[in-house]
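Form predicted alone, single chain, as structure tokens, below.
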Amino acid sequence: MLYNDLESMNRIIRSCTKCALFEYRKNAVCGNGSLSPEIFLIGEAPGKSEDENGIPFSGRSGQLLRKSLTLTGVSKHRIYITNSVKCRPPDNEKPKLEYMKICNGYLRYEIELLKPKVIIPLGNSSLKALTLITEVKYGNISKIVGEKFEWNGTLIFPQFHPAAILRDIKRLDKFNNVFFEIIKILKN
């Protein structure tokens, strides 16, 4: 599937109805943040708040991803935020492998367009859904949590989904941890 530019795609993905999660959106949720990304987070599919406004982690999850990035010194105009799926799955559903693979090929234009050279994968949806595109089978986010792979010459940096420290907030100096690790790298 190819696109003119980002913005083609993006209305296109406002009108797909290829899965049944067209059904059950207000908004489908379209990538956000720089076009020149240095850092690329995928996250696994809009949530409530999402849906209502159309941007990507807006809710109590954004919020703890946002003050993370802030934190650890990652400025918004390095970041590109994105997510396996583009429409909300029912009663905040993970996403489904059918539903992700239906999506895959907005994900690939996106990463393919822009670039990145860090790769965020937030969460074991988000981290199946680059496995389709990457095709290496990277594990449980639990367990690789920290570690870095790379694939074509772009870093990939396995990370909780920030859901996943809302739940258990022990796991927050993990994850700003990472983010360190990434804008120590991105500065040598």
Contents of the next structure:
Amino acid sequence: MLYNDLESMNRIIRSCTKCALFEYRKNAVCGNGSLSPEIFLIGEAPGKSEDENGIPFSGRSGQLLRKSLTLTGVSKHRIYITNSVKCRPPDNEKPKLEYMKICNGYLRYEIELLKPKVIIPLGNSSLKALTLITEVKYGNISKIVGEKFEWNGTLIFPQFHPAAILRDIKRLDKFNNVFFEIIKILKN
Ligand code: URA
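Given the form predicted alone, state the structure of the form predicted in complex with uracil.
Then the entire complex follows, led off by the chain already shown.
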């Protein structure tokens, strides 16, 4: 593998200048959570709060995500959360494919090292970043939430991005059901 361990990769991420996003960031945002996670969540990109404090999903989307995880019985000790790019794109733009490709080695290493049982890409950008690794075509998030895929013994559950739930709360049940389903499967 490319790095000695997660912490040495994270040190590299914090001073990374491989793509133009480093020019805009206050902090690069490294993955966070259990180091033997059953569930590995991939977000899109750090937002304003994450850029300020360096912690993934520490803003409004994170609040909603944590509420749903608690409600559905997913303990924080079982999860690891990261993003498809580790630096905030300017003006909250979606991360460009070019930047995702450059940043993808970090995500690939996190997955290879942590070997989660379940991967949850949150939203289309995260799904695209995961596709660069798994080389599986999944389709559009809104059509495939509720489906599961298998890749190298890992289950992949595409999921809405929490910001999509904040925009349309009618999706909340479907969002929560994905976590309920995962918990049921992990019990067996
Ligand atoms: N949205 C994301 O996709 N990731 C974060 O870390 C925060 C908000």
